[in-house]
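Form predicted on its own, single chain, as structure tokens, below.
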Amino acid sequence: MGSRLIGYGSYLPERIVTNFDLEKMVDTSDEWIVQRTGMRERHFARDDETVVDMAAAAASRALENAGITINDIDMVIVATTSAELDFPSVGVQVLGRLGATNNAPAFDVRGACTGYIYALHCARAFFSAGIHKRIMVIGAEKMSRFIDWSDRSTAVLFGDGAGALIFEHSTSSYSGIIDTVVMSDGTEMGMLYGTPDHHIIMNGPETYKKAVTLMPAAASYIMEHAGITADNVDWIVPHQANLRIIQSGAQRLGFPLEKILVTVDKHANTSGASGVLALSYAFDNNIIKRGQLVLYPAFGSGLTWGAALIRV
């Protein structure tokens, strides 16, 4: 049993911060930022608003486009790792905010920036097994809680934003998702972590390195895996991390430029909502259309890091 997408929704706070309001917060510059990430601006949620507040508005969205209620939904994944509270879990308060009363199963899972390739792992083994019909995966991050103002290397990374899409089973297995690999290696955690206070603590060169070989590999492997080639992609929707990063791996995989989404200058780095804020924005420009074929590979904390094949 496979899966097909049928909505999709995402929420972006109100607040827009461009480099040039960084300059007046950290000791940093436009042209530094453009140069060494890609990055132009970012969105910063209010202080009073939470990773739940913007992962129920990007669920309200995905289930208003899907044409469905949240009663028709019988599992919400979401992915963060920066949600206020250590439980319950993101998903279930999703539940609970859109007055879900049919006691589907939510659940978190925290892979960092890879988090949301994980979550759509995590819906494509339950498709697989036949078990669940309708499943909402969603991404959801407030990064500008992590931020250490005192440190301009990471400062200007990251952004807060959410999205969601909903797969509904279907007998066709070349449809939704059709193949996910997840990989981790913990004897390299020291290298990107989170810190008890919210801090980000970045090998910055290090990282860099890994993810440029890290994120190609996955996505060589699944098209492998897949029996396809680059020239069989529509798309690459990459990690949203850092523009260098993307351009190289695009490089490595010998996919032309213009088949690359980029955003990473409009939203920065929202960790696990990265993709599929990307996927949205592609959606409602009407950049991808029904029916492609979109490769998702993505790097992250753990390490962590892997790949999705989806035909939207």
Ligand code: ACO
The other form holds:
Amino acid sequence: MGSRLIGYGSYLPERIVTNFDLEKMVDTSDEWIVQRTGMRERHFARDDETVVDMAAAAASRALENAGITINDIDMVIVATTSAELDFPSVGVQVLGRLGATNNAPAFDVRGACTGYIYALHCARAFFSAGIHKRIMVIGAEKMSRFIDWSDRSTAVLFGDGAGALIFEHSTSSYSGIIDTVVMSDGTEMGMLYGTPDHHIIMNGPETYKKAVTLMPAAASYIMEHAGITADNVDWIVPHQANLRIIQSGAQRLGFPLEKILVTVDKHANTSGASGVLALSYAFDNNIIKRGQLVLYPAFGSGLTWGAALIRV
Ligand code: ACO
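So the form predicted on its own is up there; where is the form predicted together with acetyl coenzyme *A (ACO)?
Below, the chain from earlier opens the complete complex, with every other chain and molecule after it.
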């Protein structure tokens, strides 16, 4: 049993914060941010806007795009690390918000910036087992909750948003989520983590070095496993952490820059929402076309890393 993608949707908060706005909030400059990260602007949620609000908005757009209702979904998996409530899960709250009455199961995965790959990995496993018919994978983050305005090295990097993808079971193993790989190394957790009082602690240069080796490694592994090369892949949609990381990874893999989707300039790093949001953006802007083969590598706190291969 495989899957096929039947719908997508995304949500970005209304407020756009440019690098020039950040110049007024922290000791930084547009030039520094663009040069080191490729970021130009990001969206910040309102104080009263929650991860559930954003996830539910993306989910409802994905349902509309698929032409189905929430009761047609029989599992929801949400990638998030910034939920306001410890419990219940964002997934269950989204089902409640959208008025589901079919008692479908829902849960969250906490894979940080690799969260959406972990969620896709779970979805693939449930489809392979043949026990679910339509699974919604959501990535939703309010990273602005974690910003420590006294630490300029992390304050400029993150943004808020949500994306949702709906997959339906299929007898073809060449469509939808074709393959996934996820990994972790907890011995390196000190490199990047969130504190109990919601601040991000990050060793930027070490994180950078790990990201430029582990994301391409996961991408290579999955291409080898699927018996394909860079020539067979239409698009690579990397976790949108930093333009330099994205370009260096692409170079290592031998991908031309025209095949790399970049949204980090507009959305900054939205962590567990990044890849799902990026894919929705690419569909909305007619960049990625349905039927194309997309390679999806990611890396994040944990350390966690992984990749997915999706025929969209
Ligand atoms: N504005 C201006 N100057 C700054 C800023 C800022 N926002 N932040 C740091 N600097 C200064 C530093 O203080 C330092 O100054 P000094 O030389 O006088 O001490 C100088 O810039 C260089 O600092 P570095 O940290 O060495 O800068 P680097 O070139 O490594 O770039 C960056 C920093 C962009 C954070 C880079 O290390 C990076 O991208 N790392 C990966 C971060 C990442 O992607 N994290 C998330 C990935 S995983 C996930 O998505 C959860």
